[in-house]
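So this first bit is one chain, no partners, the form predicted alone, shown in structure tokens.
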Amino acid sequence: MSGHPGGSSAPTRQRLIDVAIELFKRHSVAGTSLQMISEELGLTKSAIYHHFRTREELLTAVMEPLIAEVAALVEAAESLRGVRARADHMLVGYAALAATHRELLPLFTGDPGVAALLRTRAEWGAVIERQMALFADVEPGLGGRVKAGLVMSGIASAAGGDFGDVDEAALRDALIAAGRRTLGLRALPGRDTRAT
């Protein structure tokens, strides 16, 4: 990647990422060009190219931190004993992530640009597949995979809804409750809704 995370270019790089996210929300990833980002910021395209050569590099910079968080959740969940305990841990963590990043996570569900990037980043696709398996294993077969897909895309999509002034904790708890109903899970004894 051609970005420079340190030094005086770091604020410009972060501004690029922030503006890209806003434009991705308005126009989708595929509908946002580097030209649009440069116009929004009042920078030349060469200034943009100093940090990101392509829209895909910029999208990678936006997605990398979220994928890293999901990977950490997957690893923690996979270390637990029992299919239901693993699924519940993944659910609680994913709902917390979605509530925290309620404007960002919905961008990544169903956008063709994101799907294309996931196809080029095998390690990211593997994390998503492992997450899917943690949910699907609760009910082996097609039914489990369908429920896993509903939970993953449903939580991401629902998190971006306009719920007025609902705070992060209330949204997280509602997402967990809906996910548990979908997967047929009950809260584990002594387990609250916070991700551990």
Second form
Protein chains: 2
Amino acid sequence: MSGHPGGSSAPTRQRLIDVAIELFKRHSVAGTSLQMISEELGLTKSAIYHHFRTREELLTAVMEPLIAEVAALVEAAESLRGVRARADHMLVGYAALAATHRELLPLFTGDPGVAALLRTRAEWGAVIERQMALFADVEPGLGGRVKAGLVMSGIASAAGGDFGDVDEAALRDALIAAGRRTLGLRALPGRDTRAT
Amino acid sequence: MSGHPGGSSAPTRQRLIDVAIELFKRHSVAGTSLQMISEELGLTKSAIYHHFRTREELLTAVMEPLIAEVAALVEAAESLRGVRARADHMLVGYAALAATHRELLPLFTGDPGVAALLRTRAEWGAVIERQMALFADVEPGLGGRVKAGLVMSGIASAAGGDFGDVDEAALRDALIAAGRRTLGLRALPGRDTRAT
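I would like to compare: after the form predicted alone, may I see the structure of the form predicted together with another copy of the chain?
Every chain and every other molecule in the complex is listed next, the one we just looked at coming first.
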């Protein structure tokens, strides 16, 4: 990604991941080949193979840290008492994650390559299911599940929208407010909106 | 699509569109070639070329009727008085569209191939912008724009979620309820929820 702090001296592995994200966004996962990534970086294919054997390995490396963050949020939220407090904790953390990774998150809701990878990694699929359940439990039934689906994918997609020159904290707070409205949660008095 | 009323006797053009939608969903637009579509149908490539010269022409044929429906909804909504009535009319129609085309709509929010096509068709991009404005005008400022973004992409994605054996009307009504909550709209008394 542009603005990477390491610039051209960053290790090849991280440069590969950054360029892969750019190309996945532009062409979708299935539309991006290791060949295209190597060309973009001016590297030989063998330089890539040293780090990643397949596009799926590279996609796994892109997704792994984000799934780990979501898993930690799910654990923390599930440890709280009360469906509303649990949903709110999950929402605040997820909105912060989406605002921080606003370039990347939209890829996660829409790309069939990501969906296919989630199907093959049962433990990742389980994390997403638990996140969904935290939102859906606020209102049992179809209505609650649809609202949960709207918040899950809507936050990820909306984070990537063009809102002009908006800083990360303002975007995060707007996503939290929208999610709370959808789920019927009130801001808890004195509750810090930052993810912990 | 399976269950197409015309079955194998449907005209080739419609069969091409149906199979293209299936493959776009499974592999993304960029990951689907005309070759793959012809193989899936057991047709020669020249049989396809007779109808569509490029993948983009085929994608255009997939999207055209949906964009036309959204454009008609936008026109009707804009003719109403009051930002809330306008937003609600747009929401009710959009939710009905998403419930009817629940297999197809998720493609529209996430696929970079669709986004690329929207960029090249200025009149289609303008329709989407007007739809977004109808939702965003309910609450001026960043908060309203983020809620509008959440509703736009959240409804399209959530419609494709796995809610078990839910019929179209129930899904539509749940999407309308979720969207109204997000945008801060109340159901108008006596207002029929069906799109007109």
